[in-house]
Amino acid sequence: MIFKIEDVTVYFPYDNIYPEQYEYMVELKRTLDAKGHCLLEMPTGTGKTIALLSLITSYRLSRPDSPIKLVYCTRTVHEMEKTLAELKVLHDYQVLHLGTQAKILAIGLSSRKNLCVNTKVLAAENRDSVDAACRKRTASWVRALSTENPNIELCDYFENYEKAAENALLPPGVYTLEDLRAFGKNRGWCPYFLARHMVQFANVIVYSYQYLLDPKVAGIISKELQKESVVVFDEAHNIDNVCIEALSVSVRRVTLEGANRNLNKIREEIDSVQLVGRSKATDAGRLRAEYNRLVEGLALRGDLSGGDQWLANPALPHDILKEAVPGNIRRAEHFVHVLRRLLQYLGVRLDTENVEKESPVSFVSSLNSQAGIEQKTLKFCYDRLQSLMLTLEITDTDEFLPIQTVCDFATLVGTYARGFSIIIEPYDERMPHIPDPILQLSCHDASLAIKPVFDRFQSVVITSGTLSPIDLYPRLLSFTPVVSRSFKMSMTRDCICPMVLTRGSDQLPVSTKFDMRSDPGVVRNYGKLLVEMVSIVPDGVVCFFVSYSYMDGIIATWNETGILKEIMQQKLVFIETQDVVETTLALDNYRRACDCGRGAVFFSVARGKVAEGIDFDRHYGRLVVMYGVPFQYTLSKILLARLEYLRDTFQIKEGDFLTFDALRQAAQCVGRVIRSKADYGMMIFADKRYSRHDKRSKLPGWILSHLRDAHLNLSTDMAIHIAREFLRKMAQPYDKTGTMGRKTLLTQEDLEKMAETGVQDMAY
């Protein structure tokens, strides 16, 4: 269907909308116009991306003269995936309706391991290996040498994609991974090389997080990006953490063994480049153009190939220096000099007895005090590193991941003084008689990696199906919004039932808090509910504990106490472990039950990997639980250091952001069940604290619009007997576009009409 909002001719490849859909877009283009950021809660299920998309490539094509460029960030490559397919459909229904006009290349940019088609590559077993073996293959002094020994290995394609030089383009069109790697095959040419290259030339790029948030990637990927692009963070209630792990680094005994043996390796190269320089003055030569180059204040060539490329500076942009490298550090000798200096000292801070805690100012006089290191020369440890593996022409990057994470920490210590803490742990907490010292520079502020973001982009959209409370993003990564909205679903019937069980059958009341959670009476409810529901509901069942510990604790109580044979006589019963393999192939075999009518339980980990990506709809999942409340674990240093400083910079309580954080988990799980209106599903939130009010007011307005007072303090027996009556409802034939005034799907004409009366909210 073809309508207007406002000014711009929005083209959408569907029938029919929803309400909200119209009504997100409304909000948006207000956004666009402003050219400022927002933040928009759209349940799931109700079409965001389609509509996302729809109108920012409208809006593109209602300003020719100022064509922007849209930047969609997801979390996993799954998604984005779904996102390119999505737009595939948008693109083909623009094209066919405007002709050659509409066409627009979009492409997905993923790491090698994504996108290489070389097989020899592909042969190594993770990211790092197959990032080094590409190197190893493209680097420029390894092409140079090869003229002269023709037994050294090249890539095939990756030389055509260097022989077609400017004719290396892709022609306009939507490509997913898969498009871009059949391509390459095609062609003879590199997916990966290419798709970096197309970047600047695509007007929709579709990518992780990280090439955005890391400054490592960032720096190489996204700084060709301009002013006037639209960034979209979808799925994003997790920013914030995002934004942390990216500026965060941990040491630990085998990251300075490693590094260690690195830094012998280091020498060697340098020693042999020194001793074969004199009689070959171009190794010899090599250092002391490096040396030149670092007086002048270059710490990279600004020519780099490809495939010479490492990552980028750790801290942000703004805060590098662009000065001179100090002298003490420009000659390699005296840089492995220092980092063996800095080595000897973190290994000593590592043998502590006690939890040790310090900001990154004390931390850095006391290594200088000690060791003899100035705070500008750790700023620069990063950009030196890379400066002399490049100079030693080193390809193994996956061998020197330990001393790299050291000057990434040492980069990070010298630059930022405000928002971090160091914390040195003698052992986890949680096994207390295992020596396993580690040292943290933890980030607690989570604007300091997405300020660059907003100040650079003319509009970030941040959006996903649980953002509540919404006043709260703002301040954490402190920006302001031109929108803030939350949506409501419409829908012609109840196809949500959430529910908050608080007591079991015997009235004892449930809970996952520390002193109850190991109660036989507590376990036994929860083991007993189960119970009934898989005796009632049909097809797919989901459950989502705390912690995988507390997870394993309580299904083996339910072994041994006959609860779990129970229920496999209703449902097979399958387990999320924190293996990969293990669980994709326990989703699978889940799958495949709900397929075959016998029926399934699944049992999962809110924060685990499941919660986060993998969609329950349909007959996959009639009913979740959620066992408690996911709260993080409180007695967590790193945790209580982050709540003392949002307490003090943005004054948010303790108690307020455990309260959020765990509640927007909570949301993200049960909200796995509902994927589209035609679907339903049934949630129980199994713990009597979801009955007070601030904690249950923190979860999403769309869940609790169908949250019933009736349905605040059940006990099992009446959860059971809703549960009966909710699946008897549901399966009676409905009208899906609605009557009586209720309209949940919007044919063109109603939209028009809507645009004459200036009735928005018809459908509420």
The other form holds:
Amino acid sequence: MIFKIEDVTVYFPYDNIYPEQYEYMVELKRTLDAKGHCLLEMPTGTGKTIALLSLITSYRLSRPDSPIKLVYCTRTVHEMEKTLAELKVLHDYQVLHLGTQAKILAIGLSSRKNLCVNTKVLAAENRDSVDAACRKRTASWVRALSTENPNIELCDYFENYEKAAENALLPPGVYTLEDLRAFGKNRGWCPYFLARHMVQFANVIVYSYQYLLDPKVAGIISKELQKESVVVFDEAHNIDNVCIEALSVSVRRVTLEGANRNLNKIREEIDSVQLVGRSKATDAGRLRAEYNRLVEGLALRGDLSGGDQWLANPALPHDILKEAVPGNIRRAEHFVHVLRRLLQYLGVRLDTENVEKESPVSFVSSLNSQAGIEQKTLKFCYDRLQSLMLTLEITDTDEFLPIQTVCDFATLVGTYARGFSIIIEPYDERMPHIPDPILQLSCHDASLAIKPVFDRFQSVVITSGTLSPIDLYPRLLSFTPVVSRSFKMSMTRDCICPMVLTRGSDQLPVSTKFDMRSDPGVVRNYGKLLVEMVSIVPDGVVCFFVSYSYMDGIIATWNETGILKEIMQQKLVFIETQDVVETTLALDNYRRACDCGRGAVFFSVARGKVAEGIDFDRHYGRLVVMYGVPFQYTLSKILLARLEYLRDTFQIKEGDFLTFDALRQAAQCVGRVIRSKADYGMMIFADKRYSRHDKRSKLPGWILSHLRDAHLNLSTDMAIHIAREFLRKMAQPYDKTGTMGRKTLLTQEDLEKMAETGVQDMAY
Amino acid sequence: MSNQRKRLTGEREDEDDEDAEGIGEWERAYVDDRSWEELQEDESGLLRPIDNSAIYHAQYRRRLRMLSAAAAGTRIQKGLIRYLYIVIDFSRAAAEMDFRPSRIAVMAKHIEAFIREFFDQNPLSQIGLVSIKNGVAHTLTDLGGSPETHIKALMGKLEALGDSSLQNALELVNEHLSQVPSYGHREVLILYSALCTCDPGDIMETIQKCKKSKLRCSVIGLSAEMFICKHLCQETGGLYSVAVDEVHLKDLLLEHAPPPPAIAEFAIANLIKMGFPQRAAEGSMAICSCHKEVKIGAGYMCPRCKARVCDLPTECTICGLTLVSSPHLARSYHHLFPIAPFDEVPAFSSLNDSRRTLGKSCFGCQQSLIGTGNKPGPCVTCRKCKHYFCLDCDIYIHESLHNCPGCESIHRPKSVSLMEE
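Swap state to the form predicted together with the partner chain from the form predicted on its own:
Next comes the full complex, and the chain you just saw is listed first.
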């Protein structure tokens, strides 16, 4: 359908549109007009992605003089593929109606592991070794060497791509990763480098968060993006954690040992280069030339072109590019000495008996007094190492990860005085007698990593199914959105049934509060709840627990008391473990049990892999039980430091942040069961704390609006009764288009009528 | 509410039994009855019993529309000779007491009614009964045309035990139905109260087998929607429904009484040999071929082999001829030519309708159509004769009479031409 939103003609590939999709587009359009940032919350299953894509591409078509670029960030490769598939449908529709002028180039960009077509490279097991195997075949000095020595193996795809040079272009169209691989194979061009090259020409780029947020990657991939881009972060409810992780480093004993080995190797390389250098002028010249370059400053180096377009790298503030590398690390041998001293110092610090917490400033000053390395030197470590490795022509980058980690750490410590803290823990909290010292540089301020993105791009859209409370995100990420809105789901029937269960059938309160969680009464009541529920809920049931250790404990108790056996009479039981392969297998069998009518229960953990990425839609999840409130481990030193920082800097109370974080996890967990409007599911929040207003009010609006007052303080028997009624009601046939003023599917005429009367008249 | 639940859980938990004992008999009746749920407040704040008739009528009309929509346009061929197996799930879940007194009793009661209604509407068809208990499917009765034998077999076996297995039931029925003649329509109606199925093998294969042998599977669930049942019905072209309460269950069951549209592969015309036996004279004695004993009086004689049978319709046990009586054939006839559903008369517009003011009473029962408060009550009108009918007559005409009194009372020559149309 084709309709107008104000002055933009929107091309939407389906015949009907949900009212909330329409409103979403209106808000988005206003954001684009205002060239500002926005926060939009809309429940999953309402077609967020297609609404977003169709509005932004249509907006682009309506402003041919100032073409905007869409940068779409997803969390997983799977989501990326889904987004590109939808874009394909949309693109076909637009081309059908507008002809070839609507053609765009859209690509997905991922790591070498997902894009490589060279079978020998792909044989490597993990991402880093694929990267290294690729570099071994494609680095410029390797290729230069191979002209003399034909035994050196090269990648044909890359060679062909290089040969095609400027002519290696993708014709317009939408390319999923699969399409890119096929295209690459067909033409004999390397899809990875082709895609990276095409980033600057593409109209739509879909890639992972890291390409924009991680300073190490962002510098390479995203530096050529123009300012007139719209950046979208999809499923962004955890964006603050992603930002923090991008800037946090932890160093263990193993890291230090590895780094020492790396240093030895580097030392050998340097020596050999110098030895050979006496006979051969060119090799010695390399180190010499590097030294000269460093004297002139990093900005003049060939591979780091300075200038305005280059994305301000958060790890490297702007002035670093203009400054010259300090004299004491310009020579390779000197730099190696400095690193050696740094490693020694870190080793000494790791030997501590107590937990230590320090600010970067005091850490740097003690480093200066004890090891004689000053802050400015630290700041340049990462870049100096990169430069050295280029000069020494090292291709096995995966082997050099430990030393890179240490340099990364040094640069971050040297650069930021605020927003970080250094925490040294001699052992793991849960296993105090096993010494496993760890030194962590943890970032507390999510805004540091994302600030360059907000500064650089015209519009940044943060969207997800759960962004409540929506006013907290601008504070955490310190930006001012022009629009922040939460949309409700318009439904033909009440297809979700959230309930708060506070008591067992014996009227004793249930909770996972620390002092109550091991109470046998609570454990029994939780068990009874599940036993009763599995006997009345068909097909799949999913349970989320607050942590692995709690889940293990409670399942063991259930097993002893025979509750597990009672559950297994009705349904098969599957459990998530920390092992990915095992969990995948369990999930697979769970789905099969649901398909063939046997019925199954899946025990999972909030914040785990399953809670974040696996959908339990339709019959795979008719009921989800959230046992307890998934608070973070509040005794963790890192969390405490972060809470303190948040309180001092953003005036966010500890309690508020913890509740917010726990509730967004809970919402994320229960949100797994509803993936479309035709679906239905029940959600049970089994903890008495959910009935309190301060907890409950932080749930997303689309859940709250279905949470009736009568369902706020239930005991097991009442919940069972409600569940029976609900399941019966949902099994009845229903009218998809909605009746009686609650229109949930709009046609072209409806929209035209709405444009005249205004959106506000639409009854939700 | 919680009291009642306790009573229910009391079935499984012995320690709760004392609690249940604590409730007085009068109190229990009150709790069981849940009479307060059937009240609603009207505009003036008075409590009134909920008026369900409008809702039920709406449901009925929807069903009717659905049926006629299927038949719209061309006249659809219908399978009048049906071989239906009713599978009743007597697993543990059937002992649940959310239907009163228990699911099993309610099921039995309504199946009895259904069997009678079925033979009333499909005199040429046959029914068999299968039960699932302890994970195994048992044949209660073989295919047969006599309602009494089925009902007797059904009522004798009322206990619920063990797991339920959909696959076993389907395999058994499939085996039984593979022997019926090709002109017959194979159907299974499953009353399923369990929420899971413990199968010995891959049920998907069994479903494909059913699909291949043109077995139309319908399921009525008693508690909630199950994916596998939905899948089964979709694959084999049956209906899947879940009962909300007892009344709804009855409606859902009776929906299966009229013959479904024939599957395309069966739509070829087929000649079937049938016998129309004579009723034996009163007081005559003969050895009955179906019970193998001497019977006096009322019986029928097979026109081909002269054997005596007790009931019609049936298959002659001696020569295998299908025996029917002509009223049976006639009763099946109306399925092929149903009366078109009546149009609903919108309540507000009817006031200024001049013709409406003339006929203030239902043409069928002559009751006044003016409802309470002098407002015109809900009514419907026949498209052909334009007479008005009340809602009760609407249902009666479509479900029992199968003739419109309005059209029939238009004088003869015209009605003949209508019939020939």
